[in-house]
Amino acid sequence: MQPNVTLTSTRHDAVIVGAGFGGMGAAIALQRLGIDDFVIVEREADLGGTWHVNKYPGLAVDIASMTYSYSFEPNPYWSRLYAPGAELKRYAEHVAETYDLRRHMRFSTAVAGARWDADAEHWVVSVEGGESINARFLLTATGFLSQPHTPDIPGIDTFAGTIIHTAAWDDTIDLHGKRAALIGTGATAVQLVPQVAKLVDELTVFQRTPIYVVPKIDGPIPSPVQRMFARIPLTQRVARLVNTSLLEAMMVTGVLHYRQAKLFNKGAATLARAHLRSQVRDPELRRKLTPDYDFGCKRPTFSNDYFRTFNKPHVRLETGTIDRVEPDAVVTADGERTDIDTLILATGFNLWDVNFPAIEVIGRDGRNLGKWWRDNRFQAFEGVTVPYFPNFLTLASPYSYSGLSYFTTIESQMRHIARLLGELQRRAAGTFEVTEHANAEFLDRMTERLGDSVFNLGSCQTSRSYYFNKHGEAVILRPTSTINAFREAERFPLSSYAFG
């Protein structure tokens, strides 16, 4: 663990906020351009982002590992098709070592905000408890799921037992013999519920919205296959392509191109319902676990043991609305009381209130990015840049998430950075800023394409999905194919930017 380092106001070429896979991808993109004077600031005590913060039982990647990794830095030695979280953490450490990134990183360093200094033509990044950092470029790679959400349930502060949030898991807590309540049934809960059920005496899962779960084709990757991947990299690239294509067909085409490929969407929903029927015997329980919204409105996930866990006699699904928490119980609106001594919060993350952006960013003419997004719709040209914010690259932004693997997004953004900053170097210019015209044209195009998606044409009213902001717009996912995202990252018109 690296100790906190006091930062001076020395001007650097770039500051990257976040040392997860997005921040490391941005750093590698800068290195490839010959830019080595950059600082990566990270509020946590080590690198890895979500794979450093999350340590709950059952944590694993929910995209096949060969796809959930950099295509240019494959790992032939994944132990399973869906690697456990600890392996993703080790992979992050491997990437940092391979590309000599640790020397750029400053841990336990929280960024309070950043503002553009027009006179000096650089960003002034304020660090809590330290001096500001000045940098020519600012890149925010704070991730989409970085701000944990704690539900505002009456009485939760009076609970006398143990409260655990999945984003702050405490390995020292012994769950054996406990009477536990788990709030939440998203992707994290799907992984966690089967593991907690193995330990506790009683488990009540409080479900607000059921989730689509499809079978998980998982298992150990045999040593001969690992050796083949290591000796013949082409074989792993082919496996990656096949997996990516399947995900594109089922999860992307059927969701974002719902109008044109409704059969893909209905097929995925049918698969999920068949999976539920094969694992849950009780028809009433099946009814409670069956979503009443269309597939894709809320992020689906993979599991072979989530549903069947509810067949166990000591596991109960509760779908009543929580009214309050008492010192030793959870009480629903109908007055039913569930006595517990442990409360587990699998309540996800707060995207729209505090994550877009995760820090205060003040651009040209005093424009506040968060306020501007909320007043004028969430938007970013190609999911990367914003008008009135010179030399700024926002990597966890509206319309940026491409495909189903986060690494698809990262690598398409790396290509955009390479083209944009490469042109800046060629012109020997000092600043770049996307034009309002280019940004507006992109926003109009994305809005039009979202008209073909399940978000607009399907039934999503009851999904309570984090895809939707408070205006009812699903603006995280880029509503195009992955191929299109990569093509545009390399071919967007250079006239979309003003260079100075």
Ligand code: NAP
Given for the second form:
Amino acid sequence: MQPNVTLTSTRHDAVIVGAGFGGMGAAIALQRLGIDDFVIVEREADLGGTWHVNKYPGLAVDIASMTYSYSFEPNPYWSRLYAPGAELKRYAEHVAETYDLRRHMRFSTAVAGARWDADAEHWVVSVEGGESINARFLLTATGFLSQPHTPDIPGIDTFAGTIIHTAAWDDTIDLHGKRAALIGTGATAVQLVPQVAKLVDELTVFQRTPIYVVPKIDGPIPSPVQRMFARIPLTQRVARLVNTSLLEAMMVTGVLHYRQAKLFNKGAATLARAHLRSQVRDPELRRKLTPDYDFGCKRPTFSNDYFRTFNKPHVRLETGTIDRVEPDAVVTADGERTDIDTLILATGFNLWDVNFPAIEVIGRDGRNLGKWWRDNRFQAFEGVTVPYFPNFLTLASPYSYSGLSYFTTIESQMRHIARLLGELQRRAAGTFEVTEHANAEFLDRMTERLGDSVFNLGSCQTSRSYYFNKHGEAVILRPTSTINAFREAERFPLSSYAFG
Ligand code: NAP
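Okay, that is the form predicted alone; can I get the form predicted together with this ligand now?
Full assembly next; the chain just shown is listed first.
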């Protein structure tokens, strides 16, 4: 952390970094404990995290909305099974209003870092500009996919046309009649490619690694069903349970419990291949779109119109390696030029260099969290706490992501917060810190469980998946069922913590 001249200093019970769904969930967990003196610091100009930042055409959830929402704040009025991005942003605003969170939020305020002051027993959170905020508890909810990745392709800076990253979409850009290149074929591109293809004259999609895409059972939710969800909330809870169970069976079981449930994994891969076959006739094109790694090594996605977009005469899939960008073209290693006037970067996010943690965090005895994670291994007890970091809850952590819907992660973390801080209050203690023993035991257990996953047993070498860090460890997803994550969040031994 840069030594800052402290201009002003305020004190609160808690500072939450990030006003997305993670930060708002953490805030609600604090409110339920009667902790109301907290500030939510957000670098963007408004709340909603991903759903505030991302605005590209075609943006929608790829987890059905009845699952991709807080279970305790269901929205009976989702317009579709998979709600468009703008509805998610409105849902975030609704949650903020319902739980009176806006008054706690400070926007356009970037946190530079945080340091534990052992004498004062509080965190000193430095905000860019010189201000510092002191707080007993620090909760970071900075997300996993929040730092856009711009590839350093030679010549990219010389491009003379319009260049746009999906995470910084500009609505004023008119794509009609353009000759566009789109780099990337992740979940974002799968949503965006069909939309861009409708507008431009020519579209070349540069694919480095193909993605598994399974059919999306989507459609508008008719108003009688919405009314039923509103009048009889149990019906929506049942729909959520069915959808969550399907996701759990297909994705979590087949991916994380690969050793025991390889059949689920192979079934999902077969479904994706059948989906591709039903949409693309050309065998060569199909071959190019077929992944050569196991299902789940990289996050799969859902779409009914991605594959078929490549059948259109003005859309081309380019699998040659990009050599360079010129002012008016993308040139592949074989020397082929694709003349363009618009370059769309669907190149995802940088996870490992700039997250974990997203801000500098210095704990007890000067321990630097980012350095410690890198010098040792990425680890966090139950995906939320770290030894030497008292009164700190890190919500975007190794082994924290549970299930496929982010809300499963948030809600299990809310339960952990409730149990941990509830115990702190019961003891009238000032500090908590996870013990080295509990942390080591959890890490050993997760490492052993990962041994059953597709990441260790499957063929993932060619997947280029962001799940893996530089040491080849897939440490984002918690390799257990979501039921296990919830159970442990509610019942972890209280002896896992030292209270002071
Ligand atoms: P991503 O999955 O990381 O995909 C980035 C793409 O860019 C990959 O195809 C990557 O190729 C390519 N790429 C990056 N650098 C490149 C380079 N130098 N040359 C050529 N290609 C390059 O990012 P994303 O598509 O934005 O999705 C990220 C995550 O966001 C998803 O996995 C999902 O979790 C989430 N998401 C969710 C939704 C939703 O509706 N809920 C929608 C969109 C995204 P390689 O694979 O070869 O590296």
